[in-house]
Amino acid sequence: MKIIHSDVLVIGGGLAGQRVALAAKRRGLEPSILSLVPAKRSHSVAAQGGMQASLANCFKGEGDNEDVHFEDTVRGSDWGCDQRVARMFAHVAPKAIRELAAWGVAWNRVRAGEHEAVINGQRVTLTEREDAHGLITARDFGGTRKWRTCYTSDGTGHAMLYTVSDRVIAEAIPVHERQEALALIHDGHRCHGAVVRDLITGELSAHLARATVIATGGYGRIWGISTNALINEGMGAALALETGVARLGNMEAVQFHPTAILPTGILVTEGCRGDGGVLRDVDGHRFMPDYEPEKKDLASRDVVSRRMAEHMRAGKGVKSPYGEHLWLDITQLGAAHIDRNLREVKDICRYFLGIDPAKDFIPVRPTQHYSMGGVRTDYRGESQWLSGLFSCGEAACWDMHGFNRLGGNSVAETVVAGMLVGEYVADFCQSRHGDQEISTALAREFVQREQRGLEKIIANPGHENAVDLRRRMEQIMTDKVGLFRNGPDLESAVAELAELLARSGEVGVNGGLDANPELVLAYRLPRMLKVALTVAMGALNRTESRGAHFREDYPARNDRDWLNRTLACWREGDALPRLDYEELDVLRMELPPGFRGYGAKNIIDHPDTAPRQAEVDEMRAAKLDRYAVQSYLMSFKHLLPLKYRGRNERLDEPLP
């Protein structure tokens, strides 16, 4: 049996995983990274529009700070997030973006003087201040009160991932490509690493480590149409789920992006609307101001997606052979702006649609995009149920997004969470908790178990076809666990997904144990179905609407009964996941639950909201600076590594 030792095993080669590995390396540890694909092809590379950080450099960002970013994030989450984590994130984001600039990310910069912009469909002139010239600039994004989304045209993820990957190479961190973790090695209390399969040779090995980090991204490919990369099948969530010990959190919290092109589902960035693009219907009418007169096309993503679907239901969609859609109009931005700031969008439109977005409308519709749920962790990124198991990025329910995330907060989370969780991982490894005594017998037991499982699949003369089962799963999730949800559909989805899970054990495959795509699909399929069932059951049980989770039969946000986080585990032998709940404490919130400002107010209040709001109002009325008020309402800086506690400097907030 082949055994590979490291201090930190990172499962996932995207931005979050690589940044964790860098933090561990800089603390004197020896990390290693597993990646299904060459690391620079990880899904992080697909992020287009930008990364949020409250720098307040450009004219439309003036007055921005951590307080504003924090409040936007909490409101965007529909009060489902961990407010301490949201605070930590908003505080560290400016540090992260400046670190990336120092490493070589070519952020777009402020140019002093006058320049034209399109705001609310109108061309206006903005004047940038002289002392901001050359600083990192920002564009507008949905659900924010300030322009804070820093960007590199519309290739932000590409620039970030290549830069961070180059740092990983420079610091000699090994990246094992075409390697897949099949199971976590654990004793029921402590995680010791993973069983890993070489996708080229089929060989199994044991990767043992003092700490294991799941950073595998989301689970969008359990839906029929998704903006996610093909590798985003939820295997990281399944690894944790199949331990029977670790928990997944908020798996029903799934975001649909408003502007994926028809029919492929490829995303065109929110930067299109941030830069001044608008949504139009079959008549060419700009309809979003009719629904959301304040934020219009730049309402929060969950809101825009639902409004688009409602407008198509009202008969205002554009008919096509691929289904109904609406139009995204960026023609008013002009060819020069598109060539400079939206180059990827132009290429997508040219190669996949055969159109020129400077002249033609873009056919778009809401499509599954992001997973707010994932491996449930504490603020340090560690599972509370399985010591030594950490998670970060989209794979984790850390939980800064709650039930809806703001655009630009996800790619920011990858590096911010990577920075912070990497430090906590190093603390763990260098403490007494990091000492591990693992017998080779335990590793051998897990490797042999996985080997027997693969051999059983190969030997199975089963009559089920994995492709057919997967397509049916994708159709169920698309039709019944989508943008709009209701009890009967969700009950039907759970029942049929459970039946598919049972049938997945009778899949037959051709070929052997080496490089065999049929085998890969056969062993991943039951895991995808388990992930799908945690989503569908979580959605069925949550009888309210919150953020991206919208129940047509329960349209109110019910803080009284549902201000909590869903937890899911799956014990060996169970046919369905077990769900329980983790309450959010209103009395410890810096920003008590309130009205997001979209549509009609439809909230069942929590009994602690009014008294907590009175405490907050009283404190804010005191003549104290914002730092003192914040610290009193919800202290968080003591949770941060010492190196990241310092204040952020801005043009109008110089450091003392």
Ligand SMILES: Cc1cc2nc3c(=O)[nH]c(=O)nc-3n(C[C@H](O)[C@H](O)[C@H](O)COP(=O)(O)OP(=O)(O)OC[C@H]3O[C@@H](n4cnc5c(N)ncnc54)[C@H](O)[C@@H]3O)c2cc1C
Second form
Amino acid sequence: MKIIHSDVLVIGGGLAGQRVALAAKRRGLEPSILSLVPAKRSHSVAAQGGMQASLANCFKGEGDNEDVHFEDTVRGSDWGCDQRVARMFAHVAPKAIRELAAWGVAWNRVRAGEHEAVINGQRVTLTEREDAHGLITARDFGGTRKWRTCYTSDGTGHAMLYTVSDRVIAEAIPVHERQEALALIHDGHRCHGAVVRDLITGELSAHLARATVIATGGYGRIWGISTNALINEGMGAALALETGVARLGNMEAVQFHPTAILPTGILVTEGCRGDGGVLRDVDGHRFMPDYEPEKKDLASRDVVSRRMAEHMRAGKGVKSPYGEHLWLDITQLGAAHIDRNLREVKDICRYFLGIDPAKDFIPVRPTQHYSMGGVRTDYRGESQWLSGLFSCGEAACWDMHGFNRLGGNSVAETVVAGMLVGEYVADFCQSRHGDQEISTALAREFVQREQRGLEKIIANPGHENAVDLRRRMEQIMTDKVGLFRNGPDLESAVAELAELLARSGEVGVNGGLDANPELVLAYRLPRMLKVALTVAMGALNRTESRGAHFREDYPARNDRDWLNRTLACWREGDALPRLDYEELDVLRMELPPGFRGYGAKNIIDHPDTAPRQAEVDEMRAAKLDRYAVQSYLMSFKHLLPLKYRGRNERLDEPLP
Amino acid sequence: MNIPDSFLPPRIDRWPARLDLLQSASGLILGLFMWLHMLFVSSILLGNHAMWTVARFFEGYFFFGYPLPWLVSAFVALIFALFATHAWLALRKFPTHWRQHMAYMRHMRAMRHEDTFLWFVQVLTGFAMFFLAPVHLYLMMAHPELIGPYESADRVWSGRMWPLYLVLLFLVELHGGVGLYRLAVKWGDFKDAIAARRKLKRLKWGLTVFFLVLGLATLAAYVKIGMEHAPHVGERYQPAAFLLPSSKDFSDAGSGGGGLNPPQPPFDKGGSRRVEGMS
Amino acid sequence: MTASRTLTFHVFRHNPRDSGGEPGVREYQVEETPGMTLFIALTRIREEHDPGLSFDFVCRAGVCGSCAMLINGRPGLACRTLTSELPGTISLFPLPGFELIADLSVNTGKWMRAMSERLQAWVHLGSEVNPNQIEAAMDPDLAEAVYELDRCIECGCCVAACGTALMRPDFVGAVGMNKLARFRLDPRDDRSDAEYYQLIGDDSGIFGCMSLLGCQDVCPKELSLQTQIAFMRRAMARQGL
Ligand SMILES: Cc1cc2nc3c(=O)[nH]c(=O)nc-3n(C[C@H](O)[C@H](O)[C@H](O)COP(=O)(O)OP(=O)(O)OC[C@H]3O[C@@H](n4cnc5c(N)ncnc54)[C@H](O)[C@@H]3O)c2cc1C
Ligand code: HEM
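Structure of the form predicted in complex with the named molecule, please, following the form predicted on its own?
Time for the whole complex; same chain goes first.
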């Protein structure tokens, strides 16, 4: 049995994983990274629109700061997030983007003087100030009060991932590509690494480490149609779930993006609407202002997606062989703007639709996009139930997104969490807790278990067809655990998924144990089904509507009973996951629950909300300096690693 | 400090850059020269006298008042050197192993890509020139004085050089044309590279066709003259309208005959100097 | 709409770790559907005919660079190639120039990492910045120009389309030269031309390029490879003077 040692085993070579590894390396540790695919092909590469950070450089961003970013994030989450984490995030995001700027990301820059923009369907002229010339600019995104989303054309994720990957290469961190973590090695209290399968040779090995980090991205591919990469199958969530001790948080919180094209679900960025594009219906009518007069097409994603679905239900959709859709119209932005700032969108339209977005409308519909839920961790990124297991990025429920993530906050999270969790991982490794004390017998036991599992699949006579089971799972998730949810559908989804899970054990495979795609599907399928079941169960239990989780039978946001986080754990031998809940403490919130301002107000208040609001109002009325107010209401700086506690400089806020 | 030099890290090796420049420069000079050469040679189409004038021009006749054929020899030697240098540098690029050759062939067939194909044309034509061009070059070096309408025509026809020239014509024009195009895309700084390349490609083919047509016409002209002149092979051209330095010397002309390059006294300034021909 | 076609695929099949196995081509028939891409077609083949067929798709949206293969002899991204643009018979082969994993899957990642290490393809920072401070200003046009070169997705098409690279496996390819052009343009990288010369100033680098321009003609991102290579060649040649 091959055993590979490192200090930090990072499972996942996306933005989050690589940034964690860099942090560890810079603290003198030896990290190593695993990835299903070459690291630069991780799905972070597909992020188009941008990264949020309150730099306040551009005209429409002036006056922005951590406070505004924090509040937008909390509102966006429908108060489901951990506000301390959101605070840490908003504080570090400007540092993260500046670090990336120094490392080589070619952020688009402010051009002093006048320029044209399309706002709310109207051409307007904006004037950028002289002293901001050459600083990082930003575009508008949904659910934000300032233009805060920094970008490199519409290839932001690409530019970021390549820069971070290049640093990983520069700092000689090994990336084990085409290596899949199959199981975590642990003793019920402490995680020691993972059993890893080489996707080329099929060989299993044990990777042992002081700390193990799950940074495997989202689980969008349990839905039939998703904007996610094909490799986003939730294997990270499954890794944690299968330990039987670590827990997943808020798995039912799943975002549907308003604008993915038909039929394949490829995303066209929110930047299209941020830059002035609008949604239109079958009659060419711009319908979003009818539903959301204030934020219109740039309401929060969950809201726009639901409004679109509603509008299609009202018979205003455009019929097509692939089902109904609506139009995204960016023609008024002009060819020059599209060529410069929406190039990927143009390419996608050209190659997949055969249209020119400067002239034609783009057929779009809401499509599964982002997994707010994931491996539940504390603010340090460590699982509260399995010491030495960390997680960050989309795979984690660090919980800055709650029940809905704002566009541009995710790539920002990956690097910010990478920076912070990386420091905590290093702290852990360098502390007494980080000592590695594992017997190779335990490692052998885990490797052998996986080996037997694979051999069993190969030996299976094969009564079941993996492709059919998978298609069925995807269909169930799309039909019953989608944008609109209700009790009966969710109940039948849970029942059916459980049955599929039982049947998935009967899948048989031709061919051998090495590079064999059939085998890969066969062993991933039960894991995917487990993840799907935690999502469906979470959604079934949560009898309220919050953010992206919308129950037709419980349309109100119920803070009184549901201001909490779902935790799921799957004990070995159980047929279903167990759920329990972690309360969010209103009395410690900097921004007590309120109305997001979309549609009609439909909230059942938490009893603590009013008293806390009164406290907050009083504090704000004192007109103290914003840092003082903030620290009084909810101190968080002490949670940050020392090196990231400093204030952020802005043109209007020089460093003291 | 007295650390021996050899312990210091090597300074950057400038030679790869120089060799690359040299390869391109030699190709450029050769390519441009071959076009000019074609234009000079084609003067035969304007008549024997025109060609004769051009040939004498290069011997410095119109500068010095008398021909200095060694000027031509020297120039040919220079071209020969350039040619050798260029060929030697180009050898570095040749598929020298069978595996490389196969890889290229397979690739070329699969890709069906013009510029990839054209490089192979360059290799083939270059390789062929390796053997064929020296024949011509040597002749010119050895007998610079025997460049003239009849002299050349005799060589072409009676000397049976036309098949070689016909092949060389294609080799040179294809190779040089592609080469000059390649030089442009290799070094050129264009605003719109795609458009520029398209134009260059058109220009390249245009010029190649032009020079091939010109070359064929020229060769045909020499063949024709050579056939007509076959009975007097070896007889040199004597420009009628020209006041020659010594008509007496010239009265000997044409007396030899028979061979390809009969011993012929070239122009002579006042009989003070003779250049020996081949005998 | 024209009557739907039945497409015939000739797909390379070989697993180099399978000791007995000989490389071969298998034929599959697939009914064409509207908007069908090679991704959709290959997925259908795997699901309906040959579950063991190996290929690599990740983003399936033309941005991650995983699915480059020879499509009727030419390198291209399979995920965004519409079958409607191809004849009824389609041959699919793995990208040449890279280690074969199995069937249509090749190890571009390994090649690219080795190239990056060899060319030190990252921004060489003078010193680390203080991230609390306002970022250094950069000319907006320059930033856009850098991004323009940064758009390479390391798919390997340029290498597979390059006769030079196929003859000489140590050749850095357009991807490598474009990367150095990108870093040279970037004011944050403080390397001098002499340092770049150390990396590509020889026949496995910039001077090995024979300007066949297959790279320029197949690059899925339509990068200005011809311009970048010429630019680097001029800069590096100056070092020889
Ligand atoms: C189309 C699209 C556009 C987006 N646009 C934006 C945007 O504009 N702004 C924004 O903020 N966010 C955007 N997002 C979201 C954002 O891109 C992602 O949430 C984020 O990049 C996730 O990064 P990550 O590092 O967590 O995971 P990923 O980048 O998905 O990386 C996951 C890594 O884990 C590896 N892995 C997975 N399982 C295993 C295993 N079992 N063993 C070993 N390795 C494994 C994979 O190989 C991969 O390297 C977008 C998302 C999509 C789908
Ligand atoms: C023995 C004779 C010759 C051989 C073997 C030869 C071979 C080659 C080869 C292989 C190339 C391609 C080099 C590369 O891709 O980098 C080349 C380029 C070139 N050749 Fe020749 N050649 C010969 C003679 C000539 C002649 C007579 C001319 C003039 C017409 C010429 C003009 C050129 C030009 C202009 C180039 C482009 C130079 C460059 O790419 O840098 N060559 N030659």
